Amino acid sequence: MVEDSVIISARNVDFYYGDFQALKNINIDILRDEVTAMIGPSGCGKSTFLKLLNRMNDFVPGARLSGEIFIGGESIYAPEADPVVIRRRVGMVFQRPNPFAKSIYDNICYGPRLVGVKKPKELDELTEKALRAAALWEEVKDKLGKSALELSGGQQQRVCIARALALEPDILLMDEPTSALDPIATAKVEEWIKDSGLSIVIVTHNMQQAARISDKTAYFFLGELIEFGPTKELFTRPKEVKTENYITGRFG
């Protein structure tokens, strides 16, 4: 029985890409509307697990998972979960922002439409909720027929991760979503999600970021979770030699 307070649970997590062992023995539970980070370098298994979340490495020729990840309590990669209906609870937002070649509006309400949502009123209510939600729409309802690929970098991030509330998910997951802004549209994405009071699931390569907009952090090497806690503890006082390292500068 996974806690009420437990929202994301791996137990014996192995990941293959064909022949290649791309994480080991996960063993994580994350905790409902907190925001948690994944640091650790390059190739170390942390998007690969974020994937793992929303069931996208699906697509992958070759891929394939033992162990088992439970979404609220209910086994994401069991015979009868409906990958759909998983990706409408776990939403994504991705490194750069890919806003569609579409006005801000049906950006927004693109999914929605796509699960049923035809009413103009609640399209328009959905619209204004997200937009709020991504702390956007004060720069943008007088212009949401415009096109969104006009907007600023950070802007069009802040569509990004509107679109992906309007389906209104139990979890979002970031993959560097701030990796390709600059620094005053860093901030306003940082503190939406500092604020969101969301569960949200953060890849981040910038350990100050995971520092100062996580509830708690964990470390990934060569495919292992190292270490997991809160994130003042984990980076003041490691338990592990390997995260200590890192998160000095000793490498990585």
Second form
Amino acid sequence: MVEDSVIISARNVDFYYGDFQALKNINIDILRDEVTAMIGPSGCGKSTFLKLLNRMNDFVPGARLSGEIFIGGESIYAPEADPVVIRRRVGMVFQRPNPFAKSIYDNICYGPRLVGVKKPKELDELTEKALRAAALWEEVKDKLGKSALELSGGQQQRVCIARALALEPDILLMDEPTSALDPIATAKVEEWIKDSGLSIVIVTHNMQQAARISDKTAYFFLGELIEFGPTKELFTRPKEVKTENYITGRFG
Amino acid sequence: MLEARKGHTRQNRRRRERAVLLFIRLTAVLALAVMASILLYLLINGLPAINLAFLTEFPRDSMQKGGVLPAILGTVVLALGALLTAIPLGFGAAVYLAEYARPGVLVSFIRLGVSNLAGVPSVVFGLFGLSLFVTTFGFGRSILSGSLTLGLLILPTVTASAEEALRQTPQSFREAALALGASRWQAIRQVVLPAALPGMLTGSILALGRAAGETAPIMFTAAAAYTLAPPDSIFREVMALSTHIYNLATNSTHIEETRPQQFGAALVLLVLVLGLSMFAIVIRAKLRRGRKW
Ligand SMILES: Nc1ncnc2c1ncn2[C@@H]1O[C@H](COP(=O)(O)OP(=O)(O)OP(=O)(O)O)[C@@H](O)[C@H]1O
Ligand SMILES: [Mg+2]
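Give me the form predicted together with the partner chain now, not the form predicted alone.
What follows is the whole complex; the chain from before opens it.
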């Protein structure tokens, strides 16, 4: 019962960039359909951990992992695991909006086309669904053929969200998705995260943001997971002194 | 006291600033003047020779009459052949260097090779082309041999500018494609290359301008002093503007009498080369406007 609702779990995860140990013995269980925020000072390993979840660290030369990470019960670093399949099940949205230099339509269709969807009707439907899910449909439905680079920053980021959603991933990873956006665009993206009902893991520097949108919060410090629990509790009654120091601004 | 000094140094600084500015302006004007006088000299001497017949007819009467059509055609064909040779090789090497190669001995070695190749005098390429393509491969003096030789000549420039264009495409494009489950090659082919291609092509066209003007390499491998045959097979010799000028000016029977033809041909060559560069610059400017990285 409890096991069923766990979508991501990490067991004894150590991670190294060459000789440098970026993550130390991480153990965590992240629940399905919840928004999980990762906070902590710069360089503490939040992005590193996030990128382990869709194996984007595979591209870093000299990187090394020990321990295990399970998604939906399957070990994603097992020899038989296919990183490409994992990346299709675990979508990612980056810090800076990074739409391709293509039309909005072709941006959204990129993932579906990769998995072999070719019928125009099917692609049209997927595009509308993904753009509606990203709360962008009404704004762009008349200019799907225009270059995505001509949109505003907030719209671009929602194109990126829609592009990830078009593959209907089980999980969405977001690495500081609003840090390059203005307050209005930020509010739109936050609103979307709260209402999406998806399993989302979001890295943020902004503690108010974590408090506003997440169900659970994880606090990282120098490569260690210091505390993980319901957001309300973590912000009002932190169990660890280090966490308290950080959220009250007494940190470093 | 310090206040006074502050005022003093400021005056000094201004004076020095003005002197430097004057010097820089002077050098710019000088450089421009040199270029302008070359152009003017060519125009004065070459323009009288140029008319429709000059551009559309074959040479006659020991080159004293008629036009330079076969040389224009030959130059264009050789330049295009060079591009067809250099682009597949150069773009391939650039993709390897920019996208796949991990920094190491091999890559440093390749880069060193590429940049050294760019410094090799063109006459050496000519000799190399002569022994490899003309003799060893048995292509003879032909469009094929000349194109391959010119292609090798511009290969380093094409490779380097293509690599630069690839490096300028944002890393975030690659990340985005990979995170959507693209393979490395899919990310390159579907996202990186389309974004980089305009820049890669611009660099190639600029290199092409250089190839079109070269003399030594094609003198060894492709150029005929005079031929009536149209360039209808890649195994034919062709005339070219650069070698035509050289031949008229150095070993024709009527060196003085063909001066106008020499200058006319030089002017045509210059316009061709400048035209290519302008073309490249215009498309680059067009493409810059449309993108935001
Ligand atoms: N590709 C890499 N190679 C080597 N070291 C790296 C690499 N990426 C990150 N690191 C190091 O790993 C540590 C964790 O980096 P990470 O990017 O995960 O931090 P972060 O918590 O996301 O920080 P920020 O809030 O600034 O984004 C840092 O000390 C960083 O210097
Ligand atoms: Mg980070």
